[in-house]
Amino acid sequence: MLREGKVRIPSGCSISGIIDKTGKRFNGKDIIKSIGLMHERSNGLGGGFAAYGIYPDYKDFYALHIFYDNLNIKKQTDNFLNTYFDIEYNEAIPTKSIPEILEQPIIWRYFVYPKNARLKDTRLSETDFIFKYIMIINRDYDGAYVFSSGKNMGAFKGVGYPEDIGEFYMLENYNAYMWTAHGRFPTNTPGWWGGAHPFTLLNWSIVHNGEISSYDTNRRFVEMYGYVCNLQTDTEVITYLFDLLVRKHHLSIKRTIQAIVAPFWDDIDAMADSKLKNELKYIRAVYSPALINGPFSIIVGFHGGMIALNDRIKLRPLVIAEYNSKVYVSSEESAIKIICNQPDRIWAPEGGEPVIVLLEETKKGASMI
């Protein structure tokens, strides 16, 4: 298995994202071109994409994308899935043979729904049911890894430069209203197919440039609620934090961001708005283990929108642009201008300042925001 070398470049990695706020779908050519421009930020040990709106014919089913080391573990996992899920359709994810991708696992996708009897027996919500059995596969089935599990969305990732991964999965054949992408330069963890970004759970996806120094604290916090962090990378925990705080604890996205990228205590104390000051003190006290420390910039994808966010003192770059109904996010301005050379507006958000972009239809009932 390919691993990173002895050279450590903590400023590496690249991220990019595009969303059309009208919900209009477009193919993966532009996102591949954008992330490919930042080739030097990667080292060929990880690249990947998340795409939303790509499975309209199966939009009511959970799309499970799974890596398998061999056919034996696939057979075991198939038996497990058939026990707990109705499988509407399954197939090998189409790929293209290219010289840059030398080794690959078995890559399969399933469109599933929980068996009604099983769902009633567990007394779990539909999403908690999916969550439970994904965690079981990733924990107990050595050689099987569910790397995508949302409805009408999917992740496509692997060991390679991102532009090669995009060609390998033939992303020009998919149409999505939102794309995110990542080029990886592993620093503290191995380069392997499961360790490539995006990291996903249900409809959440995360691409990340940086390093989470609070990983052990964050990991222990999410593991209290049944999450299993076993993917040999710090980024996994960010995905679980968003899922835990929004889906399970019912915090709004804005409140979740205030917990994950909390203002400094001095800044809170200096606030004139006493109500907001007290709310932020409460969030910092209750959710202190959810605070992410270290240099980072991330793009969070979810059904209905995208979040762009960097650390409180902006140790990693993040650029935003708008053109008509599209919003672009990237590590570098050049990666935006290669696909949108004259945006209506382009700017770099402040450290810890979230940029939340919603689909127009989401804004009509955006209670989760």
Second form
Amino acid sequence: MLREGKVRIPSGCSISGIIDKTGKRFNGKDIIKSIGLMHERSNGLGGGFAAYGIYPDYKDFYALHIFYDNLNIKKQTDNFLNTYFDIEYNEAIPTKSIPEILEQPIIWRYFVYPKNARLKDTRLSETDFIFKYIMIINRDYDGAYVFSSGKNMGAFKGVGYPEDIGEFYMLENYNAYMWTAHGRFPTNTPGWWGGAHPFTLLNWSIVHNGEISSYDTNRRFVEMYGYVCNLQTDTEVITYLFDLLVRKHHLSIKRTIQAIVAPFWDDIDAMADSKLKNELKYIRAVYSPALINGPFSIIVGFHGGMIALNDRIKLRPLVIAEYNSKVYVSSEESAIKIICNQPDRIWAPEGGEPVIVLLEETKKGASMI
Amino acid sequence: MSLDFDVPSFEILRNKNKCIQCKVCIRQCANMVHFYDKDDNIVCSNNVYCVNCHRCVTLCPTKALIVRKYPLEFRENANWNGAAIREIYKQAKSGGVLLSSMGTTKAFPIYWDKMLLNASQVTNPSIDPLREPMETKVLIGRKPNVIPFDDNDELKTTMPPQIELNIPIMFAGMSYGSISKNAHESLARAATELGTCYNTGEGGLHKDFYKYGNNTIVQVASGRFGVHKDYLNAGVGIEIKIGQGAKPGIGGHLPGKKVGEDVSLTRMIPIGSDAISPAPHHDIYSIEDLRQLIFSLKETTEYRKPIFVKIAAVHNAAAIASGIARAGADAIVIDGFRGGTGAAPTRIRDNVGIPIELALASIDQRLHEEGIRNCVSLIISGSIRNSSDIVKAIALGADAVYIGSAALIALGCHMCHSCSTGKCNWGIATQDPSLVKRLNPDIMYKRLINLITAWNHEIQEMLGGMGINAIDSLKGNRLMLRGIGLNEKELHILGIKHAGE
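Shown: the form predicted on its own; wanted: the form predicted in complex with the partner chain:
To see the whole picture, the full complex is given below, headed by that same chain.
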């Protein structure tokens, strides 16, 4: 049976996310509880979390989380990493042995920074440098897979139910101002750890429920810009779309969303505001291959906030709640209520209507939104 | 006249019990097949002239007529078949190049029929176009790679000119001259009502049709017939025609007998003179020359109209298309070798060029690899027969398609392959006023609308089935296709998997 990445595997899912807008950090217990409640929405073949603000001591370094199939490939990858990066610190990611989680790979983390001379040689920006060399590892180092590469954030994922994965990684020991989580229901997979969600790239993380029907259009579009879709998953290509539009094309989050869940032509035509109409038309024309079609609900995490988003006709569930400074996002209301009994407000956003939650400090100086 | 070795192609069977000697068939046949025998009070037919256009069969009030293949059999020979033998008779008689009309009749592979579409089951829902929005609008024109916004999130540039099509189907270039004024009017009016475009072809634009300019693509071909400043500014886009799928590498020839007063005025050539388009544009001997023509047309139209460049699908089409994109064209039109024509040398029609499916797949892939696919629009033509051909074309990477033959068939063409005679009994490929008036634009433009509306419904159904609600997300979405009965090489070129994979 082919491993994920060699073959495209559709899957259904559950997602959850919590952010504290004040930036106050909290441990992973709540998010595990929330995603765990939706046990029935996954099938034990994938679960994972993304956490922001967890590495304050190494916040200026890129935290690479890597799965290795064996020590041999780790050794080769270590050589590669040592060639291009200064490694400030590295260690095995602490895990707890539990009966539910079997056959784990070697799971390692490195806090790295591009070697100055190498960075200058390539004339790449720092993020492009990281991007390039991660792509090389994931493409050319068979048996090594970088599944997290942002600063002061990290993904924790594997094959199993999400609540078990959370326990396995001992997420109660991490404090983050934002958590997202994913439980997976793939329709067929030999169970590869790299295939679990969230999918991350640099500071982006995405958890996703759905199966996008625009996949190949989106894939061929991002591949024009140097991305390599190793995993053939929706989440991977959605992450690259965000990275391309926001980081490389310098579009604001608002503009990016106007591209990937573009309003219907009828709605654009009916708009009274001719300036907006013109902008939307322009965006739809140029970014037509970036339109994401088919059912999805996603939570996109980045430093400073999150975006919760549905497809244009809401073919997947998505519920939002607010309580004090916290915002909760989930596939199901019950998964919010179990950790936040009496929210101030709870609602289901419309299809294509983004919910953007920012840290208060981000909001102040944010031109990117 | 020396002995003509040729034999009739068709035989007309007249049911004497049904024939009422009304003589409709006689009046309707421009080929003078039928005649009345006064003495015996019967209508007879001369098979030799019959082209099997079905005009008499369709109009016979008692349905007394049957046209069928002339049952003459040559001695069986897989090599020297009847067609090969008869072509030699013709050339031995005439000393001329064999001429054919419409697309090739040879049984080359039709890849549309060897690709199957996907549909949603369980893991994602299909979408019902009757209940949900289903978008088929496309914008044809050059797109920048990036839209720059300033610090206040305001647009820093304006959008390059785009042609908005409500449906990804346009009517292909067919010149006034090769087809009739009434046919043109039907196409123009249908395009206007449908929110798409028709293409003038290379024969200029009749003064009566400038009013349909918002739905017109004007063509500039090597003969430059009817090209002047007002013409170039009359439509929403300009198409430079380099080649045509049915006859790559050669020009065109409109016989003088088709050049009456109106055609003469529109083409700006003397009445009765042959209109000969040279094989190449004599100002384009290389890609850099093409760039100059593209930009002189842009200058003339003040950069307000997209410029298309149309080429025939030939072996090196991918590299040529890349060059065209880089030369500044806003849209590339690829015409496949099964495409139609008013007249082409038979040997060229049947032997030069490549199937549109393969050309499209390799061009789209090449433009992706070069990172420039999104800059230009890709329009294909060359025997699009139905809506599923279109869906497959878009999934392979086309933005839109042109239809020529299919549109003419909607107008009544019965594919008799005799356009070059100028005696089209359906009033399409003729300039004979008595024949032209048979095509009533008030009725016929509605048939075109019906056809395209029906196809659009079908496209929407197929999109919905795939879980897609905007045609944007079908474009280049090759995962939606699977090959059936194709070899590895073909699958590789098409960039698709085999059914079952």
